[in-house]
Amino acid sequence: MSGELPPQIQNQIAQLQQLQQQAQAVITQKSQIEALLREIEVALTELERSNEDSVIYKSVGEILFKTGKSELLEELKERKDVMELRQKTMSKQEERIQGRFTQLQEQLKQSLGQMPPKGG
């Protein structure tokens, strides 16, 4: 059939497609990681304005915890580096995913380009 794209095309197609698919997943967890980024951040400047002596809980699952002010600070501060470092890795990611993408973009254009034209 002359109205078919050669496998090579097709593959590139695919391909694109399953790139498409990898950077909308890693943008969703980039935006859930910047979420709880912003969740740590707001419970630490909270936790810093509280005194020694406040009584503070901390929700584990269903239940409510006493807990320590600088144990909770200390687990804080944990938690707040690796959701960064996760950010970041999931940002390169990003960036590798859309460079390839580009790169197949461009072999696409290529390919379609050396098609002979239809209809001969």
Contents of the next structure:
Amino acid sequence: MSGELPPQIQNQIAQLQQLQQQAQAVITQKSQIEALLREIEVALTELERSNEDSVIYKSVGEILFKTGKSELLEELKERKDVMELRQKTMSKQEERIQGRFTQLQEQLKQSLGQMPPKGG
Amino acid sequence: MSSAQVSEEEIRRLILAYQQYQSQAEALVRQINLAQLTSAGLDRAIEAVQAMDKAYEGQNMLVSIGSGSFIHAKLASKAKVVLNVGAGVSIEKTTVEASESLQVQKSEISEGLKKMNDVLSKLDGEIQKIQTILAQYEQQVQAKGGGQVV
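Show the other one: the form predicted together with its partner chain, since we just had the form predicted alone.
Complete assembly follows, chain above in first position.
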């Protein structure tokens, strides 16, 4: 079907497909970051709820190292900040791609509208 | 909706919706499988924590090291369990606290599973509705000497 379309329109369709793939990749990354954020938040809540004398471990690979509550709280908060920053970056990227997609979609609609009628 | 009244444009819309529902259903099935694995893991943990009641300190044990292999060990404490709370953090808890925490996680997973299964049933219903309409439309097209719809 695309063989019958003018090169300009074929190009616009290809760009749209590329943008769709980019959007999908960004959405996947964003949801991974959000899952990590949720996990950090749950761990933070559990840590904050634990007693001051609770024994706490941090996993490094398959090994658990005994560690201090305040030290780990600080580390998790830093990780949360980093993840929130990444989440914002991903949201901006998603918005940018969405904007470009809408713009290109409009251009494609216009191009298709300007095409001479079939068989004419 | 009767297939006799369905326009070609409506059929195209239905095919798109069908593909979307199908990919949503596939993603949901993957999530359900993962949740079921987590639930089974929680069951094993709950069972092991409950078994501490009957165990005694110094008891000989075999600790799994993966791939169905074990190392010999002695139970150092039957009062404490180390629970993973995510993000690489594990907290030592009493067996009672650990059991409660695992039960809570298990309830949350069961609740989530129920919701996901409900959504999956709805998606299946929509998919079947579209399939029926498309099959009827396909029969009509074939009767007129046309090709396949999907």
